[in-house]
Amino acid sequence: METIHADVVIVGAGGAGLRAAIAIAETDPSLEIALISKVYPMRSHTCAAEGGAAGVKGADDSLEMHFNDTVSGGDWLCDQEVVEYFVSQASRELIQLEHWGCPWSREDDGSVAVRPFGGMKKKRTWYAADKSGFHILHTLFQTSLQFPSIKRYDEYFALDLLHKDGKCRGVVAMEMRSGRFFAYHAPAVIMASGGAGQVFPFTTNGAVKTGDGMAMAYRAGIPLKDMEFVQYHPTGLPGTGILLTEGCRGEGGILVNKNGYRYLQDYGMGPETPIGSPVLKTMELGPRDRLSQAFWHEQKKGNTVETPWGHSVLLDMRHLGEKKINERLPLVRELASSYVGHDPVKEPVPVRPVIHFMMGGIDTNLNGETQMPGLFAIGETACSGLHGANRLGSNSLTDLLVSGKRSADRASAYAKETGRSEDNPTLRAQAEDIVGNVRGLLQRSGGGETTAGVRREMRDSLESGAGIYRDEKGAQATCDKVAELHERFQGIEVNDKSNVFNTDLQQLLELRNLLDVAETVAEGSLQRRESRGAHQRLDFVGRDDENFLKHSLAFREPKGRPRIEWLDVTITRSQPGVRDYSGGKDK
């Protein structure tokens, strides 16, 4: 095994990890910068995001109406302080995207242009048609290239962390293409990796979100936070689960039932709006939680439409013509014509919700610190308190910027404070039995289960007792599959015993992590009992502040379920209200 020395650790090259790797090489080029990805960066799955990343611009808005958007689209279970920071460096950080080359759209005058985005009062989603996320990550990637300090290890998969007196010291990794393994020795690590919609069977999510980070820093005793929380997208293809971006719907199309009746005005976010001229904050504008519920009742009352991939409601953009969709939602159009055989421009398209992102993740400050001192996490990895109990859509991609640079700068401060370390016996015996953990997943022989069965009971299994609407009978077998999958996973035998790119090695291993996410998911899930935001409980169906208004917080078990914590939610100016989407004025 091959040691390897540096200042900073980054696991994951999407957005979040090149944005903290470009800003500790601009604010100190002396620090070595290892750059672990599992796929070559561009194939980082802030590439898949359609719709854009909010900021504000217009004279019309402000930094005061971005908090409130975003504390009550959250209901108020993000951390204020976070939301604050936040929203005063949002814009700041589009901006620097645009010196760096993102072509942002433009308005006539050519000034960047914004859109209206689900739970927000005013436009403010920045976009590059509805290919934004592919935008922003080729123009961190090309900035990323100028900086020498940053050396990439493309194609290696992270297996754990290294640690010792307490503190984070580095990572072990193993080079996909050779099946060799490198112990990364550094003062700090930032995890990036992404979150973990695999866990789902229906999912926006590529191949590459198992989790990895989340279930590195739970094996390693750091609690993973407020992880009940998952998100739908309400505009997901069926079949595919490929997102229609929330663009679709701010640009002014319209979701129907079987009957062509606009149905969102029966669920709190009525009254119906003129079409082709949406109104903010209500109807098609509303919040994600609320839609994908709204769904769910549609489809209870029979009133969805049956399509040979499942239960759909219909998205009509047709009346914002050809030439509107061909500016705005070229990529929209490609891939509903693609996938299931609907031109929006001449007919709706079926949609239905699909798990989309993770609120929850490895416990952090505002800083990006962990519980660990010297391990970081940012993006979707983490939980900061940022997105509460439901993200508002577009927050996430400027959240991969401004949590990004924040945690790089303190990462960076945190690494010339306590220097590096020495090989010492105690991480190299750390080391050898990670790999050893891992040679012996390779040598099992003679089991009875596979990886793609286990997984997907799992996967079925999380969707029944951890979907869009919950109950205790439900939410309980939900733990006890995972905690019977968590067995049944050491029958599985790996059936190539080859080194080189080694995929049913590399699927093991995910399965493994994806494991430990899906039982905190579950225990959440099963534990919070209250409604609020993404997680429905149909036994306890209003929101429980005197309870709940708190985060959860999932610690590992050697043996059994993990152990839920509660930490207090930080309330700086906003006290919990009603979240009304009615269309009505604030009040």
The other form holds:
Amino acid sequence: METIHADVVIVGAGGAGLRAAIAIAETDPSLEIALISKVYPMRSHTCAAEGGAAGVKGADDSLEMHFNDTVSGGDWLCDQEVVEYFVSQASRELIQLEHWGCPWSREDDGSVAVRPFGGMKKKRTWYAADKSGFHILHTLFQTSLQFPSIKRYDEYFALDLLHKDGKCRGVVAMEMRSGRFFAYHAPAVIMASGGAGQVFPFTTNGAVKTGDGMAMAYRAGIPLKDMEFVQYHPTGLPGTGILLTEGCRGEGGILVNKNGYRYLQDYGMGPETPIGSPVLKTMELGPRDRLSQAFWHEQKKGNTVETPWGHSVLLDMRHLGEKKINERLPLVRELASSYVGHDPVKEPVPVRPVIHFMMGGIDTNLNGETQMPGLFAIGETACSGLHGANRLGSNSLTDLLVSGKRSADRASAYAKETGRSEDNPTLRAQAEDIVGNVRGLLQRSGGGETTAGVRREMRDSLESGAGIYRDEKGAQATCDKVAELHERFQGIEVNDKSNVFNTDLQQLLELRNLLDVAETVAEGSLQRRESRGAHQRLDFVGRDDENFLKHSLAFREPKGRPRIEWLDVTITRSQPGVRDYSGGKDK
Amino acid sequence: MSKRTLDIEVLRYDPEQDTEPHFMSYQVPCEEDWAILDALNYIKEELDTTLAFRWSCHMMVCGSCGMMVNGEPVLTCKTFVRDLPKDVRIEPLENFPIERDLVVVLDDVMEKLQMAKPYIIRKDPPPENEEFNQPRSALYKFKQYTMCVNCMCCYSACPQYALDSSFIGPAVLALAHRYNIDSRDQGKSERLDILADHDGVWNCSFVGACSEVCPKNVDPAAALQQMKIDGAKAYWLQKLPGGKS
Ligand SMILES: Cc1cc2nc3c(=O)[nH]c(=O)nc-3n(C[C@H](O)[C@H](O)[C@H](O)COP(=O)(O)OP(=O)(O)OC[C@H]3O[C@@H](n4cnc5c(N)ncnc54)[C@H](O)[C@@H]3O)c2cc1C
Ligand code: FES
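Right, the form predicted on its own is done, so what does the form predicted together with the partner chain look like?
And the full complex, kicking off with our chain again.
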């Protein structure tokens, strides 16, 4: 095993990891940064984000309004000091990206354009056509190339954390090209490894989103917070789960059922708004949890459309016209035409809810600090309490930047204070253990299970017990199933014995991480006996602030299911109230 | 949905075991709406877990899944079973060393990417607390060149890169051009080196193969053409008495 010393190790080169790396390199070029990513940075799933990034821009908008939208959108599970900081930094970060060359779409006067987004009272979503995440990621990656202190380790798979005396001291990773192992020693590690949508069968999340960072932290004894809150996006393409951005509705697209009826008005999001002039924060611009739940009811009522890929509703954008669609939603047009054969210029496109985003993640505070000194977490893998029970679309791209910058500053200071970590026997033994574990996986044989098989059962079980609507029996069954699959995981044999780019082994390691994440999602779904935001219980209807105005913290238990503890939500100025999406009445 | 069985030949190579690459055949029952990437994933899950290939987004934006399909460099998530004959041959991208199976070594282009200085270079500070003003006309000038997903299909198609891999190549030149013509940038002169150099724009033979295969319609050939004109001007300016680089 080789040893690499650095001041800060960043695991993940998506939007969050790159933003953090640049921040450190800019403020203190003497700090050596090791940026580890299992894929080349520009393959990170930030590239898939379409709609845009939120930050107050218009003269008629205010930080206060962005704060209120976020907190009510999150069904008051947001930590409000985090939201306050976030809204205050949002536009500054988006301007910074502009200075770095992000090709934001423009208004007639040459200023950056903003579009409406779900659950937002004002137009404040900065966008680059419908490839916002793609452009953000490439801008950050390209900008990062000018800093010699950022040393990249592309296609290195991080395995587990190194820690000693309760402090994080580094991470062990495997180089995909050679199968060689590397122990990275550093006083500060920033986890920026993205979400975990791959625990579900039907998702907008790419193959890389396997919750590796969450699982690494969890195995190191750090709790995962609010894991039961998983966002369904209401408009994915049936079959593939490819996303059609909320921007479709922001620009004026409408949702209809098989009778051509705009059914959202029946679910507390009416009255109907005029076609082609969307009204903010109501009907199609309601929040994602509400829209996805409405689909579920429509399906129960038999109002959905049958397609070769299962039940759907229709997203109608024809009235936007070809010119606008080409200018603002070109990718959407390409995706819908290629994958389901429906050109949105000419016909409505079938869509259905699809797993999209993890509100939960590694428990952190506003600074990205975890419960383990030296370990920081940012971006989708973290849960700072920003998104609460339901993230508003376009808040998370901005969060990558805001949390990336802030925790980079903290991590730099911490690294300087603590100094380089020495190689020592404890850490060496730990690293050997981690590597031994992987070698063990590679060598075992004859259990009769397959990665694809166990993975499929895990995903199906999560969908049935921890999907849009949940209940005690279903969630319990999923907890049991995941525990069973943990056992059966031991019986998977890796056929590929090569050291070179062994994706058979990689997928097994990812499955191990997915199973760890899955047990926390299932346990949270079971133990949160109320309905809030994206977590809806058929047997506990309605929010229960008395008992559950709290974050859940899932701790790993060496044997058996996770232990759940509860943590108070920080409320600074907005007391829990009613989420009103009926248009106009909201203060 | 109806199924269609394809006979797929895949190039296999594991440097630890094989002395040279060889083909393996798989019969894959495909859904008619599948991309060829779905067929590869079927092979990986159901037939042979040892097959190595890169992919992630399955929506044409991450750029990882570039391969040769029946001799053409393509994104496999954007190449559909319905458009292919029954016999399909999948090989790693041409003009790159093979790392393993369908995975190629990308070090060369990754290094070249850095040489292009693909970031905004400013002599004056940017506006304080606000964005640059950039009319749409200025945005549209370079927008197309920002669409590159770095799939490297153009390098596989490029006859010049095939001859001489020191040629900096289409995607990287298009990226340098993208920054050169961005109204916010002031670093054009710093990027001159990579153009003026013999490995730069002058080596392109302008057959336009890069633009033909580009899955994102970036049109690197057009960028090269424009750069050549610009480059020529700048090049001769440098030669004038008192000219500066
Ligand atoms: C289709 C889609 C559309 C979206 N649209 C929007 C939108 O319009 N607006 C918005 O605000 N949000 C949107 N989101 C959400 C947002 O894009 C993501 O939450 C965000 O991009 C995540 O960024 P990240 O940097 O945390 O992670 P990622 O970009 O996923 O990056 C994770 C990084 O970690 C690395 N990594 C992971 N595991 C390991 C390991 N074991 N070893 C080494 N490296 C590892 C990966 O290689 C990668 O570099 C969208 C999400 C999706 C899926
Ligand atoms: S898998 Fe991302 S471009 Fe094909």
